[in-house]
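This document starts with one chain, in the form predicted alone, laid out as structure tokens.
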Amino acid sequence: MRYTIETHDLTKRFAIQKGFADFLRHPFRKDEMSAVYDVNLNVKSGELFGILGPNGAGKTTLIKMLCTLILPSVGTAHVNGYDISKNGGNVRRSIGFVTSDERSFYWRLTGRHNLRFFAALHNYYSDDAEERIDELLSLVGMEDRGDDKFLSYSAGMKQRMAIARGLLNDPAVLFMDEPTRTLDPGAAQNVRTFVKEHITGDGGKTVFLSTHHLPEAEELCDRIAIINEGRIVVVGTLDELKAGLDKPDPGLGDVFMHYTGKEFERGTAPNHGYQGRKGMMGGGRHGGMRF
């Protein structure tokens, strides 16, 4: 297998809810908005690959397709050699998923009990589950708090548990959707260090990281793809991206400005996540972690 992740013209469209008057005027017209459009990416094994873009650019939609949480409208993708549409179960067994907006833990249970529950979903039971849970609690620096209720954890502790859960099945690929968004600067830096040193470094795993934080992408990523309004506009290493600019000592913000025409730092996300994108049908819109 040459690449761990491959996408071919991957596209996702969502139906636009019609108002009553519009429905009466055009009852059979199907209006759609394109959240992700014609994405072609190749990610190598062991690579820390970043997808960079403002809020509403399509990062989360792309990750949800690759994790088989939603199906593409057009195009295909393979993760660990499995087709995301035809072999969804195999894809899910070989990946982990970490988000910043963690709502799936049971807050009245302890961290350990939560991990036991999620381990059972991966068919880990009894001694195997306990051994794996102990290993992960130690890895993320929660061995002393694993028996406390989840609701007592700080934001940083909750994120540690989210990462532990994402690693329960020892995945070949870990998808991380803006994992530091809700953390303070010190906790966020510790997450970045942990990802680089332990997940891709010691663990040798492939990480697909979405972020809208420029310094995070610069610090972590082997290669970066910039997505804007659902389309990938450029892919490359940081040096390759900077080399495309006729400017002395450019930064990643300059790269973003060059390829999108927008000032990233000032917030380039539109008021609606898919505003201005035209659909194709019916005239619609086209070592211990401490934090």
The other form holds:
Amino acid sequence: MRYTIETHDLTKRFAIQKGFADFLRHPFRKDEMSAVYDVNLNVKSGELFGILGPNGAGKTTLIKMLCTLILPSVGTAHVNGYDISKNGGNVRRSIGFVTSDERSFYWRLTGRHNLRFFAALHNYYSDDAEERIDELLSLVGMEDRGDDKFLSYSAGMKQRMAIARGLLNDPAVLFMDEPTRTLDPGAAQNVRTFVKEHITGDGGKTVFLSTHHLPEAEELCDRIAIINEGRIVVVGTLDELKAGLDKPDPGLGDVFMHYTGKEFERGTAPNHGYQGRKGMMGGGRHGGMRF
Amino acid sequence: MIYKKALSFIIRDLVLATSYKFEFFLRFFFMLFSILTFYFVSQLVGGAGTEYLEPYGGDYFSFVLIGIAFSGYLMTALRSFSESIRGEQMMGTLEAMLVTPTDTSAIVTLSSLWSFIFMSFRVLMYLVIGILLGVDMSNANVPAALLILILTIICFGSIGIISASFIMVLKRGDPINMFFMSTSELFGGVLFPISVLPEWLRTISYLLPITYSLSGMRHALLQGYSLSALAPEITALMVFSVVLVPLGLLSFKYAVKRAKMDGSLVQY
Ligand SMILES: Nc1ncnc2c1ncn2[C@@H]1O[C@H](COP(=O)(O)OP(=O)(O)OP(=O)(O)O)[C@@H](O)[C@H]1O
Ligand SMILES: [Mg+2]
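The form predicted in complex with its partner chain, contrasted with the form predicted alone above:
Starting with the chain above, the whole complex follows.
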């Protein structure tokens, strides 16, 4: 395996939920939409790879396929040399997954209890686990708050715990799905700095990160893939992406416009009402965090 | 290693349960009421059903005490697996669990361990209170009762896992749960011996594992039957286990796969 992550024509089709009337009219017709279509990507070891796209572009679906949480409809992918469809166990052993979904923790347990539980699922127990948890809590700057209940944390602290959890098994690859989505600008900046310095930098890990935030992709990523309506429209370093344009000093927004013919912000694909909880998490309230 | 993993599930659930301190306490308190209800019902019934109750020692309160105590395991099984899986699916913690190397069968099995431990405390309390109210268990064959208990938990647990698989795919309206919830009290010999039923209805009883669990449990605890005398019940429960355990684990594997196809591991 030359690449840490390799995908071949990776495609995910979802059935479109039909209304009852539709079902009566065409009971056997199955309407499908491609959330991810024919994705071919290669990510090198130690790279900080970003996938940039507007809401509904297919970022989460792509990341979850690579984490074995969603099965592809067509195509294959290898992560750390393991086939995501045939060898899910080994893929999971070698990766970490960080969501921006705050609810993926037990809110009535402390941060430390949460980490202890997920460590056990990674087959780390007792002293091994405790050592690892202490190390991670101090790495993400949560050593003082580890014994407080998860529900008492701010959005930034919850995100730090999510990162700590993603690192429990010391994975070679860390998948991060919009890690700064719920954070205010200051906290988001701290996450970016942390990822750059401690996870790829001296952590030596490969990071596959999604974002819909242009400056974040610009600042953070070694290489960027732009995804729109499930398709990768272009991949390259920031300079490579900009080189194709004849405009002086273009930004990523211009790159997006160039390849899709749409404004980035208005490029939003219709979102089938699936992720209804966006925008409920007022991350902006929690200023002053180190993250 | 598996016992350490089991322990971490138990600790998680114990801490979660006790974080709702008031509910925890209330559940223990109100348990006493149902026992007392049946105690007074048995005062009313007196020796009326002796003919039917003879095979179980002849006393209605003893009969019904074992019935409500151990049928609780079936209710626990039907509720706990599907509730915990559905709960985790809605919260988003299921996905966080499934992205680890721990096997899905281990995850579903261990996530109900605490409920069964809690249920066992309850049963123990039932029995102690029963003894205080005059139930005679001085002849009990405890090892045989434990064997029947283990087989009971295995059978009921598998049914619970099958039910959880339906819930995972269908989200609600699971037929397994409805079937066992509605048939077990009527046909399983919980509140009255199945010999009361007309013969053609009794055939349904023989298809339910709970019938053998309760009958075996009563014979073992109240009358102290030997293992060989309990052979019919034990054999029946073993046959059910051999069928239900693989069925449960396979159906859950299939359900997780379906959810991964639909992308519905997190959904509410
Ligand atoms: N389980 C599902 N069933 C049906 N359609 C789905 C499912 N999950 C996602 N989709 C659809 O697939 C498309 C891509 O969704 P996805 O969540 O991958 O986008 P995203 O790029 O992560 O968007 P966002 O920035 O909003 O998180 C969307 O149109 C979405 O409605
Ligand atoms: Mg997303």
